[in-house]
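Next comes just one chain, in structure tokens: the form predicted alone.
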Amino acid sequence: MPDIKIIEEYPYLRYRKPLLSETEMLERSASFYEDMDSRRSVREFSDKAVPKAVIENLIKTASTAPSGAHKQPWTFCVIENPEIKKQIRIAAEQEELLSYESRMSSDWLEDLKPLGTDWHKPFLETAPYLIVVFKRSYELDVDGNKKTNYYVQESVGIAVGFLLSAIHNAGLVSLTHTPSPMNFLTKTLKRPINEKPFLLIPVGYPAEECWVPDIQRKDIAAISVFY
């Protein structure tokens, strides 16, 4: 039989996949659900170099999550450079301090007390990579129309969520930080006006020292209803 046929002119290609048994696909769920159950937000990294190549496999990992009507509307910026990482850093810590003295309320700093976060932010500059996802919220053609995207935030976290877990799947941390307002990462980073920036992400080895808080996750019962 024939691999790829046509549908109302266009190309699909015969999706195959190997069928488990029970017992492999209940011991492949819980091995990936044990080893994601470890994964854990750092901020204290190591300087140490992670290899180019890895990076770019992560990022392909990413792009293979689905989005609407497969536009991909999202663009992975990797910054190694320093002085790059210290402009970053400078102005993610201007905002994050006007948010710790101003923007924040009483209820949500209480909340954060447990993770022992605050307005510094070194790992910016000390991760080897900082990849800052960007949400394209529309296209451009050659003549500077827009193209719609569709379901862009929704996309976006789903290719986010394969980001992370890929990292984690790597030997690496993370941690997704969110400095609010992030225009800044636009300016800093000169992208065009369609790109919208979704989150700062860096990327690692832990450090050789490195703690991160007890905390727990919700059991099933508490965050699935079955029908």
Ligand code: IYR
Contents of the next structure:
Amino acid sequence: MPDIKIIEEYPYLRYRKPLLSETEMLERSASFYEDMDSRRSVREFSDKAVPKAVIENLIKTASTAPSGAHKQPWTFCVIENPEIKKQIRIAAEQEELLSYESRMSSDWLEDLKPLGTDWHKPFLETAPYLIVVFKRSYELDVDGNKKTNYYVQESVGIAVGFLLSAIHNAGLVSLTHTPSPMNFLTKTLKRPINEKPFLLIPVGYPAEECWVPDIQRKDIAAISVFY
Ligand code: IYR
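Starting from the form predicted alone, produce the coordinates for the form predicted in complex with the named molecule.
Let's see the whole complex now, leading with the same chain.
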């Protein structure tokens, strides 16, 4: 059997996955869950260096995510340069100070109390890498015409999920940080106008002394309905 065929002029590859026994499936799904369940968002980072090749692998993994019409509407900016990290920290803290002091509702501030967050963001300088994920709402062709991408929010959200899992799998930690508003990142990182900042993710090792909130995940019964 050929492993390639053409349907209406487009090539298709045969796709196979090794068949797992139900026992193996159960074991693998349970151990993957357990490992993923040990992932935590971390706000106290070590400055210990991480090889750049690791970061490249993490981004390659993120880019294996499905996307609307396979447009891959994302750009991952990796910041290692301490000067740029400092600029980002200053700008982010400026916005966050305003948010915490006047823009966020009292309900919101109350909800954040167990997480212990405030406007100080030292991890933006401590973590060896910041990955800023940009979403690309449209592409510009050579003549400057806009070509819209599809399901951009969903696609980039899934890619970030893959990225966070890959970071955890590599033995590193991350934080999904959303300085708000974060349009300053477009300017600081000199991004083109078709890109909008989506998330800022510090990546590295946890600090030697690192604490995370004692919070629980919802039980399967509370998050699922089987019909
Ligand atoms: N962006 C702010 C506030 C914040 C908002 C949510 I929703 C969080 O889950 C955590 C923090 C900050 O980063 O501090």
